[in-house]
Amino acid sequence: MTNPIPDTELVPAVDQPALDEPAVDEPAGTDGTRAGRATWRAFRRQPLGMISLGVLALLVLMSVAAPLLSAAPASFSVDVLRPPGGDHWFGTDALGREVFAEVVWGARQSLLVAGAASLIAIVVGTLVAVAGAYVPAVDSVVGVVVDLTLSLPVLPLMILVAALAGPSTTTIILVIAAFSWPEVTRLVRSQALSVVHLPYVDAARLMTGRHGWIIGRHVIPAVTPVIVVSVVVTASRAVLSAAGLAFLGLGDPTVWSWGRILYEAQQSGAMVNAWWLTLFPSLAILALVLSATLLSIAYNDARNPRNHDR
């Protein structure tokens, strides 16, 4: 007698879904592309931000069409120490040149100052400090260097290299650069050590022994934010260093800066009755500094996911 079929077999079998299927996953990059658009949004909500914003793109705006907003500032005139008027907008100096025209093109050399030595710093100091978070055994030299040089004193000693290498735009630049990168290495080692460590750099590792790839892959867009903030703030002191040393007679004399109007203000004599001599120069510096903060300010509020939604 045959046993009868357990109905278990009777039961038609359900389809399964196969588990070597691959999932359906987001293109790479979709995540990245969606935090930048919410960051974007996040900033536009903030009017100190676009303020700012408009500020440096008037600033760079006024450098770059300099040619088409006045004339090169003249050697000499007639009409000396002029106030402000409809004649002469933000009055004339020692010796009858428009502050106008020294104030416009003197935009060109402090904004060429600021963006190349903010440039050389960045990329000195994000690649020390990447290359520090990255290698254990490198990262204890860079803390040790990054520690001493942030303990010197900044402004005698660019005032000594400045003086000793000669007044030049080439000059100031790579001063202000040498003393510039160890901040930025600061403030990006801090980051990039906690990226480092992260499982998807472990991951990484294991799937390929192509450091530089890992580096330029993952570790530093994930410190991009950072690098962005301190390209923003590292430029504004950079005005701040050039205008300083051409005020002590250290920048290139043959070019116009802001530092250099208040240079020839102090040397004419004329600094304390010819008010406006200092006030337009200073108030320029004092609209790039002050905007590229509070841009800075701003786009580290829009970096914050709790500002997305609202």
Contents of the next structure:
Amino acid sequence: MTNPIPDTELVPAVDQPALDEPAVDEPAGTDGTRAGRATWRAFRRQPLGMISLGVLALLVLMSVAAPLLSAAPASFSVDVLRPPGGDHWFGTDALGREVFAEVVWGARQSLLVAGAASLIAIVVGTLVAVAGAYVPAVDSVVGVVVDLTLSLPVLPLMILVAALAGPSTTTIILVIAAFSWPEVTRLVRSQALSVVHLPYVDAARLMTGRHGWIIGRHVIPAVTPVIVVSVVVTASRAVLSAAGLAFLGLGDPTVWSWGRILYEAQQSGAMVNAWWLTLFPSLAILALVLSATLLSIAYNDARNPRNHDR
Amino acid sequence: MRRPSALPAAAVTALAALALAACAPQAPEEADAPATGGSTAAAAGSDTLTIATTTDVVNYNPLIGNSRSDYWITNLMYPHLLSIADDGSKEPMLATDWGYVDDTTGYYEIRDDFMWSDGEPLTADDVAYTLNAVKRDAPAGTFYGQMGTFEAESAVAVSDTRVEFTLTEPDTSLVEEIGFWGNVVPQHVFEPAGSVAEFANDGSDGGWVSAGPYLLTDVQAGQSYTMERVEPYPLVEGGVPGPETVVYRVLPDVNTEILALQSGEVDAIANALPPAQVEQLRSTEGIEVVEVVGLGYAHMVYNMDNPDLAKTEVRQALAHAADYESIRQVVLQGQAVSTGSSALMPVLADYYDESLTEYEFDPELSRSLMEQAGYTAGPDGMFPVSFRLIYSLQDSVGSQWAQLVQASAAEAGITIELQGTERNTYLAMTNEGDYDIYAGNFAIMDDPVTNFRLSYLPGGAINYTHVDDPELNELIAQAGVTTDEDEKIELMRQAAAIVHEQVYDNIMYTQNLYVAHSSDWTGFISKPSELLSIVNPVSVASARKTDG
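Counterpart to the form predicted alone, namely the form predicted together with the partner chain:
The next block holds the full complex; its first chain is the one shown before.
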């Protein structure tokens, strides 16, 4: 697809008030709604997707309702390293704290990091991607930067930065976001590149010089499905990275997270025989990551028109 | 000055004064028996003893020293003049006799039967060279840190087995201190290499030269350090170390070490066991758990540069806002003893003062102390202060009790903000005084005078309180030059009482450590602290496989 009109000629025509307020009932909108419904219908037919959604909803609910489910982990008790049982659902750790409470309260931190890091990564990644796709001059720079960042050894760098900046929740979120956006950019950019050359975008350019509007109205919606998928994938990766960093002692040592439970188990040397210390937080991480991945796969399948009702 | 869990402060005890007074002290069992008395005969065999560690060797030069692995491995090659008993008193090792000729002249009398592995005899020249070189080149480390009153270039070998040296001023601790902390190195190897502060001694020019009981022969960085037996080694019966080969295996962490011990991959673990694992391993078949007496302490120190903490009542309030008994029972699983909140620990039996008792955990008392200091609690019951407590994340026990301290201080309305950091950051922050409360520990604090000098005199290397109390300074200075043992003890007790009352230091406990080895091996001789434990040279050389 080539643009018959050179870019320079598309530039304003400063005022085109007619297009400032686009028609409310634009066909694209209703199409989108219809496509959304079709996607939802297709999605509901996928048991794995629905289960995943349920698990994710449960985890979110658990983190929100943590104070109702369990008292915040106490600082210590004399029941040290008790195996799981009636009194201690998930057993206790080397300081006699309830692993159940740690897992429940840890969900908050883990989901917070996942949410915040992926939000930053998605916003930055998408903006860079769309800017790259829309402005060819920027694109080559974006391409190089993304390729460069993707080729960096992420884990060692994360460890380095987290160690230098000192352990805190903000550090963890920023570090993970900083190393996650290029993945989003690459994914979104490839989609955006094909969109910006579609005839309706060309048509929009003919009608207005307001590039922000074109991007917001036509390009972003077209890449939204990719963004949704990468939100989920990035978030689940963020949980893994956060747990990894926390396990290495680079997490916030004052806030419970799943990674911290593992870290303290390792530090206290209790990993060898207190299997419950590692099992339950690992299961929580597995549940979150697996359901997020399955959800994104199911969504991806569902939004494919070929899988809609025929 | 090195610190927590690695090499800490002091050396020496009471014996120094005895030595000065009598000029011919100690070494009762010396005469002919193996120096570290009570050892069983090591049957020389062709066995390999594999020991697990978690750190690589950073420095092969024992005068520098860095990680624990450095200490363990170089100790098997470069002898110390003195060893230490469970009560902190010094025992003969390379030196058979030591003390003071007069107020400012010290001496060591050494054995004549030590040989370097290249055939050269180990003589008083090596000892004199080592002492002078360390004073001159100032290698970073504990050895140099102990050389304060040693006069430069003053060590002289007056015979093949006797070294004498001069002190810049009377110091009743010096001889035992440097005797215990310093290794002796071969002059014919180290002198041609130039400054001992820069000599890597990494074996790159034809390997190492050792005085036994083992010689490093193969290094696989990150994996293993292989050492071969050196004969003769006069400190074991028969002069031949038991295991033919000693291999230090580097494993990722203590969990892996325990698994490796259980599977028979290693025969002993050099690091101390986590308190929560001790009972478990004790009841595991095929594994022996050995107690290592603690000679150090864990403590919290309040930085008096902070205007709030400069107030005695605030420090007292904090001291009464920690539940020490719970910390010892839960975090340490009862493997620690109270010191009565005093640096004169019960293990230092001569100095221990029963009239000093532990700060009672009493949040209400803390609150009233805070009110006396002029603070008023807000509607949430919290006083308008917040203190930042630093600790090392590598110190798993400290990391755990820091959380307990935070929780119990909150009960007393005092906010403590925890800042756990990676060890090097923690050390840097400590040196810069970048903390309100410092939490840490020392492995060996055997000589009260040295310990108090370093901890409480202005400018002291570990004066983390930044205290400068004229009365205390005077008492410590007097004790340092007092030769009468009883008088010295009395002075130190007075000093300790001031520290206790003013909360210049909050000593929480002495931890007794436990290490594990396979029951296929026997003959280990446990020595105080993680630095010596069952991997001290005489212990390793005395180890042997059990029959059958």
